Amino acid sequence: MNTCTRFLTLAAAVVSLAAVPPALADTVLRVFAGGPQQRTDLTRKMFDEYEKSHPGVKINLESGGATSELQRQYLSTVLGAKDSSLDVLILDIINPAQYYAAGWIEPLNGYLGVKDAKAYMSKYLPAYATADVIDGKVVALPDFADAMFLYYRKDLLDKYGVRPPTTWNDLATVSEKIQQGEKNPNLQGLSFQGAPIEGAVCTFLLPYWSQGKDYQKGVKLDKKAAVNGLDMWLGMVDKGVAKKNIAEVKTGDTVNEFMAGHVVFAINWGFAWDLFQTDAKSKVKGNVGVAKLPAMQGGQPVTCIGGWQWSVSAFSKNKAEAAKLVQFMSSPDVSKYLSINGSLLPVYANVYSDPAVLKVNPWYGLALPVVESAKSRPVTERYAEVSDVVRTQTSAALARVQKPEATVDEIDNRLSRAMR
């Protein structure tokens, strides 16, 4: 065989391989499943199960975007171009309103046989009936829930004979006591998110909500309460409880520093539990406690609801099949699997008390009331703008680039149109 024939044979082989269809009747669903924080590894396992029980359906998982903002940017580009290459999308809880208003996601009522959307969503935790139902249409179904919790070093609190604090003032006092006692200049009392990332929106809202205030479309920002909230965080820095460069701290920094044993109290999302307890790098295994977030003096404890939703792209060519997959991914079985294997919070109340789930996540008894009473960030189709302004301004205030009063004025002015 000379070189020419050999080349031709090879080329023919390649062409014939490429031309073989993946079984004639297969539907191929392309799914954007988020980044590592959405545990695409676990999602893939669930997809494998689904492929087994649904012959004829192949699922291609596409992952990317380490943060909610990056994923939103990516999806905005794909969906803005009306690209049909994605069938199913994972969305942060803050996005369905905007995506539905833009005509990017398909209402699911017809596919799920929904008559009354609120009634249909009542099987899930209450927050999702707000986030995923728009104009009486179910536009997304929840994958897993999330909320912010107070993680603490059980060993240190026991050593100093103190209980988990219930107010931010308590937390400062307890931290100072432990920090002084430990004589370790690298030990931070409290780590929270001050960098201009999505988490900083919650940082801004947590002490604000705790004073009984809300910030939604048509509900004006209470400036005094917002300033109080920022002052509370700055007080933590002044007392040396939080570190000076808190305006640089992102979600992952808090996780890593707590894991390394450099932090007494950490504010973070539910998924962090799994990392603290099972990550090879974690030096705090077995010493981690979880509590409700503390309240402002005289206020209510409150937390920020998060979580991820599955939606069908309005540009998908396989909407019926896509809707079936979304329904499966939002089922109690998947919820249970995700909470056991990734400590991802269930979206069904009764899964929290499932013995198999509680064995891995003993703190879920505490988590359920927290998640059920958690508050939503502003629900608006212009959320991207709201988020950008709030996180940039909050971070600038924490960096002491501007005073809390000026920060709050700026947020109120910039968002007056978007929040009207």
Partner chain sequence: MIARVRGVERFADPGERTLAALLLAPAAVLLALIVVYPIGKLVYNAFFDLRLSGGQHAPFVGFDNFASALQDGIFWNAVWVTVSITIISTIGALLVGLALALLANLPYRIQWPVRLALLLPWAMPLAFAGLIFAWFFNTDYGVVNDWLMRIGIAPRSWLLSPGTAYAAVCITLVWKSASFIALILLAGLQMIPRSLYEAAEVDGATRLQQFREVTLPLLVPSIVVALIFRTIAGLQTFDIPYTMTKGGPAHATQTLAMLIHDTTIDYGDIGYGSALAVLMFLLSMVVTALYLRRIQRD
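Form predicted together with its partner chain done, so how does the form predicted alone look?
Nothing else is written out below except the one chain.
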């Protein structure tokens, strides 16, 4: 029995999916599974195994959209037209609330036998109980996780006898020490995302969250804490730790800068680990460490959760069977399979310590404390508006187009209704 078959046969047993009764024979499920970043090649293999154990079910995989935004545009068109051709869809973690409010995805409580949504979701990483539960309804189930990590040059920290910093002030101090010692004008202390992209939403929230604050519907923005966070980032620029044009830096820029050996510390998503260690152009192979993101002074480290979720179309004509497939795709053994074969971060804490998973991804032992500290970006049906305001205003502050106080006032004023 090959690895794929073994894991997926076990997964079928875990979620107790019985063989399809004759009455449901020849059910065809059409699934939008995303694009390359969602590893549709692995998804197809899992669907093949599901079909073997459910001979009455056929799964047609539809893929497309190189980015989350392109996928969202496509799904908005299909679901906005109440098209029943799609049964199951994969969503970015920021989308379930919006899609549920629009009436596009089906609440799963009845299909999963869920009486207490928060209790049901407690088997996953903590942040998913917020991201995938709306008004007491489970509206999506996690596929694979992602989060922002602090990557660092182990060789440089070892050379100067310093440990990974636990506060942003410590990071600035360590960076300055290494930069001065290396005497390399091209060496940055820290690279993070300041361009007006989705990553800038996390840039705004990371120091804010670490002060013990939250920003969800019904939770008013703490302006003082938000200003403190923006001042901290600008302080990094003033000290020469971060470069002056940080307001132009995108996710890929940070990856390339760190991979080229031009950065001591970098904030980026989980996918970057493999690039740092395996890309032919990487100059930091074997010298990459990973740690929790630092906190503001006196605070606790927090990171930004990412990842992808399976949901059932509200317009599907096969909702019960679609929900069974979603449950299967979100099972522990499928999570393990994705981790081993695709290095996709698990959505279950215990998978991070599985020997077979650690053999392929030894850094997962370091990753677990990070993903367990993750929080969800604002869960609201108006997230597109929230994201647009926060990322553009954050970038403007980092470009010094406006003062942090004015930036925070603008965010609060423009989003007061969306976050009410």
